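We begin with a single chain expressed as structure tokens, specifically the form predicted on its own.
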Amino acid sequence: MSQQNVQNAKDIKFSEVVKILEAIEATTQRTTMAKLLAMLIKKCPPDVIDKVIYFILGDLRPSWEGVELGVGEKLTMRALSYATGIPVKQIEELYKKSGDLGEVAKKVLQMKQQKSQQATILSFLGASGSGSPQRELTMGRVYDTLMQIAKATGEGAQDTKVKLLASLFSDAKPEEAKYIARFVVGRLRLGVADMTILDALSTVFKVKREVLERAYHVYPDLGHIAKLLATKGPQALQEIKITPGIPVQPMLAERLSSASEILSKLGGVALCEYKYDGERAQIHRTRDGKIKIFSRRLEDITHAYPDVVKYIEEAVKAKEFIIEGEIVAYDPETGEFKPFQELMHRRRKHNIAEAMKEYPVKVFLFEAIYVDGQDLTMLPLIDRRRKLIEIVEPTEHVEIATWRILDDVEELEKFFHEAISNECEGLVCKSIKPDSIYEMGARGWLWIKYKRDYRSELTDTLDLVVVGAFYGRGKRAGTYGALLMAAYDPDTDMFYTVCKVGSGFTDEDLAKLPQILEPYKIPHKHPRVVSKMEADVWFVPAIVLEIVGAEITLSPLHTCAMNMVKPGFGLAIRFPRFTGRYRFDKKPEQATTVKEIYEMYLRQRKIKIVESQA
């Protein structure tokens, strides 16, 4: 396709996109990444700006739509073979050596050019006349073909997918093939964060960042937001409203370690409710009566909970709504709750009926976000709770979370221990002041987690992000001996190292960790990671693990809260240990924050001083 045709089609050459992708992959600076994205967005015609954004994020559509390509490594290698004439076995050998199917695609396309086997390829694809020139790829064609691949179902779907993918590889330059292959197998490895894209959109369209964030929290679809800006201008963001069926970014909580601190922070009185050890769920009923369930990560998990769909239909008496609750596994014979890790068995895509019998659940509701045409997010918590009670008729499987309004430290402590005795993690204490709105996507002091005291030992757990790994020795040779873990700082949108953890991993964990982390492996420290330590392997921040340790200490090696306590020192977790809990329900941006760890350290130090004086 000529450049003139590209312009007429309001498209952009895929090679232009790839140039920026290569530059992003090569940079270790987040600010540089944002500038590169801004450059690309400026070049994008409105008709394809959303397609470019989705591709960069490694998705065809926002995650909550659940659009999947259904193409794995084997089908991709078959497509490469068809497009180049190089035997699948030879491609497999290259992949075993490289471990990066993108680099393999680039290599075999270079081999194809050298061997000039185009006649064979065009014959397979049904093109007329051997020796016809390649069609230059555009972003629109790449994206639309990938969507065709995703939609191919039924008998012969695999062959259809392979042929469509081969058609892209046939016309791709080696560098283009590299990114197409990586995208297809879910290993784009760019690690571009949503916040970085918002920065770029803010720069290009001259929109205040907070305005963009509000739109994104209400409608978490960056492709849609980019297209609105490109076609209608910044004023179009006002059209974005809360809509059942489209998840909103969940409100998050801070944490404190004592009842007195919590009541003081919340103005002397709080709505306190059980903090269940389950899966947070945002439950929607759309105008047509369809129930959808979204995870904390905004993934559509309805398929895993057909029983919850039925329970909600029975218990919630509203035509259209968005409510939140905790799905908790329990033992129907004893009534006791089961831990979160067991509930994760419900996430499998097959044998759901069997999983429902093995891991029955209850739902404990705690929030009403939207009901029958009314956006409730700007109302105080008491009004939202009143609306929730109004529309819910409790059943055996659906209840309002156990809650009380408390203004006494001793009563709050008593309620906390009651929650622990009932197999809960503790309490969530919430402001009931007039400004106690539902802050989408925010972690603030309107909600405070109260889990356990921070005495001389750090007995509470932390959700930390894997950013690097160190090769094992001895019995751990051939796998990772330890992982480099980081906390998240929402102010800078960066990850800061806080410990190196090698304890708590079973043999099974050690065997599967390289496989879990492989899609996120990159050749250098990620631009959003701040580390003084040099890991053997670096990863895109993606996987969250639950970690516990002895205490928080000063460290010249770790960058978490660097210089906040003492110049030249950060904070580290002493004697960290993996609890065995993989937090696949959490985005890396929902991990424990630098600020939380800093405040834990201050409270821990205060307790030690008091204990030494006693």
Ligand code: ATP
Second form
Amino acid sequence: MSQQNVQNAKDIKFSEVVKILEAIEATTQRTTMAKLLAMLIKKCPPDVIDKVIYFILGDLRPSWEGVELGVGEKLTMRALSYATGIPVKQIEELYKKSGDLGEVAKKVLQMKQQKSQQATILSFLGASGSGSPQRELTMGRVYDTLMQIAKATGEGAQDTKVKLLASLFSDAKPEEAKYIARFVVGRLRLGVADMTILDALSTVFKVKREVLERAYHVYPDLGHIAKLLATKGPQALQEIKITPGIPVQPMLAERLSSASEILSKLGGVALCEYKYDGERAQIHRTRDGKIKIFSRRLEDITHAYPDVVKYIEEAVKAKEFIIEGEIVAYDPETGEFKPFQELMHRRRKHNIAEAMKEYPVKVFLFEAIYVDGQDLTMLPLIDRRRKLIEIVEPTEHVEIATWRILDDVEELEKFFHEAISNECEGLVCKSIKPDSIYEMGARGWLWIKYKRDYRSELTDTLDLVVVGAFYGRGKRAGTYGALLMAAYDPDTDMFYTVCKVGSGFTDEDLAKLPQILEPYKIPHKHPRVVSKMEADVWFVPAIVLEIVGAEITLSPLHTCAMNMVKPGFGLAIRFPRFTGRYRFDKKPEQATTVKEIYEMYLRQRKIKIVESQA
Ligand code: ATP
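Form predicted on its own done, so how does the form predicted together with the ligand look?
Below: every chain and molecule of the assembly, starting with the one above.
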């Protein structure tokens, strides 16, 4: 960009932008901030309005495009040194003292100015050298250079980045350098939210907030929206359509804590679905066949899930789509789900191939938002679900979320506990009324989540008796994938099941378990065992193992303390894990009793009540 562009009002001086950024930084009022933003937007020529907005938000492009500058503190200091001739060591010292690279950049530029003033005086006095003349920075030039920096990759990229950044610092005034430096190290700290920009756009272009919001939900790119408004006017917002490749703002759920409240809020009937404890994924397939996965925060997370890309390619039979689901970590040998934290471990790993092996995942789909040219968001849920079923051929790794249409409080309650027993967080109950559209970006009453609101870790371990086993698959073929565990009831002299445990076993454990259990193997359920589950192998209650878990929950699947808390429900251990301790020193009748588990449950509930009153 040149000076001429500024005169033609195709660009804006960067110093003008900086003046407003300084005022925004100084204000404590959101209203003042919005006014200042509106002032800046008004001043912006249409050609650079998007660039200004991205800059204010501290990004080069909307976050879902994942454009990274790839410039850290070290590189910025090198660029400052390159531009000013001040040694990196000295810059590092300044940084150590202030901790704000923006302030350091400003200071370093001031030092350079002083040096060049002295040089000018010297040249007047006949000495040589006055420094190169400055070219005033414009927003366009700053942005375009930053974009070039982002694009520099491969061999020699670091040097290219330093040189490009130095070219900006060379022409920057001290206060301009401050914002450039902060931007490149990702610490602009203006605290301007997307919503504040929407307010400002609404004021400047006189567009209703709802209209703007809708556009933003469908196309969450404020730079693009601002540019459309500035170049084509408000009616251009109508052109914004759902487009595979561009994430939409996800629909969110309200929360209630009882089945009866939920049913009455949803008009007596609801589509109730397991609430999986994983990562929400908005999965797109663009016209060119590429799959992209976006997180709940609309970040492109495709790189973290190459396996999911493959699974979706195999299971979803449509050319172009936007569908939603939950990615859940699971154990392929036992089929058990792993808690959300496991998935986060995977996301933190840099070696994706290794992470995929260590944390295998499954996808449970629950929405079809767009399929082959058709925007489905305004259709009722049942129609969207029909479409989802139509395009998905379930596989080992991709399924439709477990759901049921329920109109009975008891049934809903039962389904809720079934979900909990199956390592889910609870249910999401969804309206199926004619107006049950996909409400982008809204937390409304069309979806209501019903989940457990406490998660106290069980501190006590339990000693439980092995009463059955399930065959393992994959790596666990030939041994047991999970064991059926029971607590003892001295009153009836019976064993009641309380969990299925597949976690915590080492390879050595897995190798020796069949040998240990072999002497107790029987062809049917032992008469002293009360179980609703059908194990693959049954045992005489004999071997006691030490187990830990996350909490005790109500469960229609287990028989421990059946009907004691609630008719039709027993108690279960959630996320059980073998501690590694075989209690050969204990007889099965010395195992944890049903009464103890019942009391632990009551204690846990008391804690919950106390916590909710605190
Ligand atoms: P939470 O912390 O409870 O997961 P949230 O604020 O992330 O809540 P909400 O919209 O309030 O999101 O709750 C629904 C969340 O539950 C979704 O974001 C999604 O990740 C997850 N989820 C799991 N299973 C389902 C399902 N079957 N339908 C919809 N959302 C589901």
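Numbering follows the first chain given and starts at 1. What you are looking at is a predicted structure, and each value in this text was computed from that prediction instead of being measured. Throughout, rigid core stands for the largest set of C-alpha atoms superposing within 1.5 Å between the two forms.
When the rigid core is held fixed, the Cα atom of His526 travels 2 angstroms or more between these two forms. Core-superposed comparison between these two forms: the C-alpha position of Glu599 differs by no less than 2 Å.
The two forms, fitted on the rigid core, differ between these two forms by 2 Å or more at the CA of Tyr471.
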